[in-house]
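As structure tokens, one chain now follows by itself in the form predicted alone.
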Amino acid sequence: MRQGFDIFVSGGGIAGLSAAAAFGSAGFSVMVVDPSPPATCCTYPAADHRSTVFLQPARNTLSCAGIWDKLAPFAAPLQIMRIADAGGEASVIRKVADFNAAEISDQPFGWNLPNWLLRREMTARLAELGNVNFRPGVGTGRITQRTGEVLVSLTDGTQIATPLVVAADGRNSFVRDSLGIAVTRWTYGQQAMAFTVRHAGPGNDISTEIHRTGGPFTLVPLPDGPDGPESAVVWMERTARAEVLMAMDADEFSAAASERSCNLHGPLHLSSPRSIWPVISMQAKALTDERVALISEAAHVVPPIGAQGLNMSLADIETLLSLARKSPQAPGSRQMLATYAKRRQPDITARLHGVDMLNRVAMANSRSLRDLRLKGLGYLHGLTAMRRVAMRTGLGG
């Protein structure tokens, strides 16, 4: 027996759950599937111990989806984005540049939340929506496109008919690949390690990005844990060095992380499992196909710098939803999807190349390039107009 939904979302990660909640809250009937069950608490064996920063525009999207009120009590605000250059021969900070949200807004730049908590609260929101059917543990098996609808076969044998498929199934997207949509991909010889640390001093609502050869080391404050202040860390390193670090025991790794952070927060103590993944940039050569829209990492992947990744994804969702609201009787039409691609493609391309450039600058190995990076940071931070433009651009404004 075939089931009908206005929207079918393939992928139940944070982007997919956000899309399902946004479309469901707008009155569309939604089916969302994901082959993996969601982690429901921080001790769940498969829990995602990374965190995600939501910038100001993203909060608005989540509010309309009925999610933000659930997240706000747990969110750590990010009032200052601090860039520290440690590109000298020794592990010493050469320059610190603070970018304060108060210069451009009465709100913080964004808010940081653990991924396991995001998934838990987003799943709870979907359970409140009678028009959303979330099927964890079920994947997308086959897609058959027709002029007026898409037929989707699920891995449990269920048949779905829908006028719009939203592919939110990640960088290795089954939907994208099954439709033959090619991607452009480039690599850096880097790995990103994500983990949580305890430290003595408070985070003070400051996200700190420390630049040194190999890539940025970023500490983002979390709500205080039971043993004191905590921060989420993303440490980007060249692959060979990252493999050595991942082989260390917890004490050795904590000492290496403290040294890499130039002890800016004092000694760091590892307080979570470590995860690691290759750093890449990727862009799909098309954002749409017949009655299919790609969003999130199915459409674009950027290095974890400047909180751009998921916030680009939420901009995809916001754009797609606004277009669907204008023609609720015809989601997935060719005109709607052509407009979606036209609106999103320039921003995606600009941010991909911008983050790519920032990562290459942060990785700089030669002394002359490191010194040039230092001068550039001083120039950007020292001119008020340039500093404010950079902050607005980072927010998507």
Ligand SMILES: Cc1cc2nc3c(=O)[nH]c(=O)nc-3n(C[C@H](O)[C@H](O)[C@H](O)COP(=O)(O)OP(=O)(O)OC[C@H]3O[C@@H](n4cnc5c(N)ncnc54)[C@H](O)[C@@H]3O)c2cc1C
Second form
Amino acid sequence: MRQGFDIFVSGGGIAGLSAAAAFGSAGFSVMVVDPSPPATCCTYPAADHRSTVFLQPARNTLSCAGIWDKLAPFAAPLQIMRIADAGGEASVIRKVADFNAAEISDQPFGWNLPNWLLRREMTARLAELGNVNFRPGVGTGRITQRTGEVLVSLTDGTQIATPLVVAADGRNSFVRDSLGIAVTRWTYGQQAMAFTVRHAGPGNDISTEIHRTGGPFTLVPLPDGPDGPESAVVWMERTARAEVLMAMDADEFSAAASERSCNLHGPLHLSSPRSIWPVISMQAKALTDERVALISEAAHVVPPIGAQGLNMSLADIETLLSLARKSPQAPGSRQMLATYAKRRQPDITARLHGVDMLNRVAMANSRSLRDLRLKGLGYLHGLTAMRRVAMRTGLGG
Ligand SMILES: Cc1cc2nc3c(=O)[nH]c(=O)nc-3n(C[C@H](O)[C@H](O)[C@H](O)COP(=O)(O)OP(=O)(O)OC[C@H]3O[C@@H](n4cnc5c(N)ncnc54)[C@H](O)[C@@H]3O)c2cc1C
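Given the form predicted alone above, produce the structure of the same protein in the form predicted together with this ligand.
Time for the whole complex; same chain goes first.
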């Protein structure tokens, strides 16, 4: 027998779970499926040890979805974004530029949370919503589009009928590929290593991005662990160097990370498993198809710089939800989806190219380019108006 839902979400990553909670909290009936069960504890072998910085605008989306109150007790605020240049001959800091959220707002820039904890709290929120059906362990199998609805076959044989499919099934999106939506994709010969570290000094609500070569080394404070202050690290390097680092044992790796951080926080001690992610940029050539909307990494992937990835995804969700609310009887109409694409495409394109440029600057190998980067940082930071514009742009303003 066929089951009917207002919205079908393909993919239960952080974006898919957020979308299901947002639509469910707004009163829509929702089914969300994901072939893998959510790893909701830090000790699960499949746990995601990355963290996500949610920027100011994301908090509103998460509040309306009934998620923020659950996350707030665990969230580490970020008041200052510190950019440090260490691009000289020796691995020492040449310049530090602080961007303080107090200059543009009475709120921090954002809040940092571990991804495994996000999954735990988001899954708990879905369990509270009687109108949301979350099916872990089940994938999207086939999509058949009709004028008034989409028929979805799940991998367990269930048939779903829905007026709107939200594709949140990641960078290799099954929905996107089965509809034949092409993507533009490029690589950098670069990997991002993600892990957490313990250090002696407190994080002081400061996220620190250290530039030398190969890509940024970013430390973002987490709530204190049992053995003291901890930070989440994303360390971007060219692939050959990243492979050498990943092969090191924990002590050797901790020493290399301490050196790369110019000992800014003192010695760093690895406190989680390491994961490695290929750095790519990708954009789907269309954001929609008949009764289908692509969101998050199904639609766009950016290098992990400036906390843009998931924050762009929450903007996708916020836009889709506000349009669905305007015509709750007919979500997924051609007009609604055309407006979604028109509103989101320019922002996605601008952010994708902005982050691409920042990454290329951060990767700079030659001494002259690194010196130019230092000058640029000094100029950007030295002019109050420019500094404020940069901060507002990063937040999505
Ligand atoms: C190292 C690193 C650090 C980052 N830090 C930040 C940050 O601080 N702030 C930020 O905003 N962004 C950050 N990002 C980006 C952010 O992590 C991603 O944007 C986000 O995880 C993407 O979520 P997603 O739900 O779209 O994709 P995914 O997490 O990949 O989820 C897709 C889901 O779809 C499921 N799926 C696959 N096939 C099917 C199918 N057939 N049917 C149904 N489901 C299917 C998969 O099992 C998966 O669970 C970072 C990225 C990296 C690599």
